[in-house]
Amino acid sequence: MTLADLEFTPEDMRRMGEAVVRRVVDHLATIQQQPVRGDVDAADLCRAMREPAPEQGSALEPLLDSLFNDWIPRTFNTASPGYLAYIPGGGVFPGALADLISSGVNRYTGVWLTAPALVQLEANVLDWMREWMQFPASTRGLFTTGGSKANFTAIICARERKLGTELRRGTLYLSTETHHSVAKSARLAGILPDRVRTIPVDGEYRMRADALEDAIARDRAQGLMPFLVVSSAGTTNTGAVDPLREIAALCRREGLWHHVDGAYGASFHLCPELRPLLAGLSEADSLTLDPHKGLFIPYGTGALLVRDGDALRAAHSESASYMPENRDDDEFYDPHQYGPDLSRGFPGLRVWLSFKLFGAARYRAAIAEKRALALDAAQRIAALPHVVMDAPPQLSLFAFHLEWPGASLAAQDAATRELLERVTRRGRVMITGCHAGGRFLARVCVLSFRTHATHMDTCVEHIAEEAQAIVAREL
């Protein structure tokens, strides 16, 4: 039998590790000078990249050359301080170090027994989140790949607790501004589209509690079983925060599960002075929050908290003859009993290491800074000629459009789209848009830890200059 050796010598591993770290650090050291959006018109490039699996190995350096010189630059530069598109995060460096450690030692953290101390680190972080969100001690949670999977897991939990076998009669409620992952997750959880109710929003793009109450009453009158309301703590389109406290009270009266999608906005709850913006969040039955957004952790780090930890465990706990026996007590957190995954990575290490190195106080200051930057930029942009601020920042996201006398809605939409492209093409700032309120809006989301006042000055300057040029051409 031929010996198949897949080991490297310690010297080779050090050399390879140093080469990778050097490339990453050099990349980050120049992040502010790099274009905020690379050339992503890359269909020909991707066709040329197709290749069969290599029969023989190759050296590391040429592979790193291709990655860092040819492929990474042809992306949205989501780590840039000028990336104000979608929902930024940035990716703090300790998160990258945590992934190197996690993948390097390759320990299994799906079951407490296999890595008790490592699982405890993750349990600690979930407890920190519980405290920051002011959830009770009965809360349990899990790390996920992102908000979509957290929302899906919450729907499963609510379905099991509120519907049991009456799946077809169950009705779920969301707003016209709710993230699309909720409707998708509902379908995957067996709640078909004809049992999902879309509730209208008010002038600030928040779910209307009166319309929600009416919809619940109509479904009950028809013999259906309303079981779940999904509200938003910061929508993707306009950053709107639904009336969480009012919805929570309604859900308690009606016996419905209240899930809050706080993938974007829940992180602001870390700052005591900002908690009034999210009043009622801590009353939810479950909460999605994405550390890879407001906690600046690298992508692939979502989380879910469930007030009734027993409900989360009941929905997922299972055993088999080849598995260690489930613990009868609840003293130690066992990840596989609280979520769908048995095989999993070690995402909690990213958050643990980042907070241990920075400290929570430094994090709170960074989060509060994003809110202040958004308020200031929105005020200055709203004062520009021909700009209408449709959605002032409730947290750190705001949306606006261009208009001028005599312009049709179609012309305003086209001009606003053009504004996005012209600003982004200048290379320092990237912003994106959305459809809301019957028109196309430009939107700015301030959430990267690298974004500071100088970057927002550039954002305002470029929007002002390009808006003036567009409107001057039309008048």
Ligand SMILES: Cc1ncc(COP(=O)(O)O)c(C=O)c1O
The other form holds:
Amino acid sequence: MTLADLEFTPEDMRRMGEAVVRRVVDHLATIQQQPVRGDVDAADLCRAMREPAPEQGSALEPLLDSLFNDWIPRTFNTASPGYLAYIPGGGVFPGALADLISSGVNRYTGVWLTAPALVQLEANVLDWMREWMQFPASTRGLFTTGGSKANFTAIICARERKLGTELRRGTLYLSTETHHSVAKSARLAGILPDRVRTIPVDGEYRMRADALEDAIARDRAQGLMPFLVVSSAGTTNTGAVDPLREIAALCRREGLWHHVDGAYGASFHLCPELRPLLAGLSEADSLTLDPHKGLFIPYGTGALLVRDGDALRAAHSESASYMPENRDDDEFYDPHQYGPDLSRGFPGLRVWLSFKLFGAARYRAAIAEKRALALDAAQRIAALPHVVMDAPPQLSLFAFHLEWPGASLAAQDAATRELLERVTRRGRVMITGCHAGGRFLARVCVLSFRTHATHMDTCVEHIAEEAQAIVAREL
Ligand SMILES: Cc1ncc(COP(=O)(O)O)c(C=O)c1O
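After the form predicted on its own, can we look at the form predicted together with the named molecule?
What follows is the entire complex, opening with the chain shown before.
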């Protein structure tokens, strides 16, 4: 072997692959016993880890030792069944297999001509999503790295379609509860903060369509060009679903683009019986889905659907003399013409392999189970003494706070914050909080495929015990 030879023998590859698979499987086999939040007070560890690039290679096993024994445990355990923080997902095993395959064979899936059948797999998955979301045949989509990039791409499409060169006159509408990736994406897309309008929400944290209509009228009267409303199919704070149908109708009347951020909630549309909860979602001009949340795929898998597929293509299509000629027929999906990337990974394989192995029926059952678990847990938590349920589950997320006679708002906020910290410190269940409606709320989001009734029993039990201890001290 010369110094320049970077190939392994088949035997070495097999041995190394088996070593990695063994570690991953051992890790997953004990995921229930591992703390839901590792020790992330790790500044000293991170400082100690800084090192120059190694001049010589080393063996695999010591590297795996460091990863699996020292570094992976010191994280939020987002793969744990007790992870009810932020927006979970879990990361199904077929997603990991897909990554091994796609990195192993390393084919070029940015251009149809270079890997037509592999690109077709991604096109199939985008088409499955289109059908689940009940979007029309004119729709085209794009895999992204996550919901943030999908929101960004939607804003670009709307900007191109509705504003053209009138960038400074365009105004964009979101709510006080919209995910911060939307404001960030607007800025990146050249829509500066003074052209972003924040619409108030109602008592259930949903964007107020009447206030939206007023804001649009005010901007028109100022000579501005309202062009885009971003609504939420499930907000991050409280899981609220905006009045999507009403907003869609308003956007049609006013000639605005309606983007729905379904990063958290869109997957519930897979279940026909839950579609009424998301009424109007199918009427959007574009929709963000986040398979690494509600489709339980590993991180790095977002998606966007655009009703007018030509708009997505017009925003991204380019040609160059060294590139294969762009196909001008529409039969075969060509990813680089629909998104900003040329060379890219193969995210669609994760979703394709997962759905092929499980089948959509098991997926629907898992998604419906998450909602049922949330409804049941929310009911039990709402019945606890000193708990006030601020946001019952519209999908599978609920938010609440602690309250007792004579307590100031600051004391309630502090107690609620203490509650989620104490529950999380017990190691089995992790929950996080948010500010909404002028106070601090604890929130529980049930969306990991690994979360089942027994984990929710633990969640309710630990919240009950810790709430009781905190309030008893205060009374
Ligand atoms: C409603 C909503 N939109 C967008 C995002 C951003 O998605 P991502 O983290 O995949 O970029 C999130 C993330 O939690 C979200 O909850």
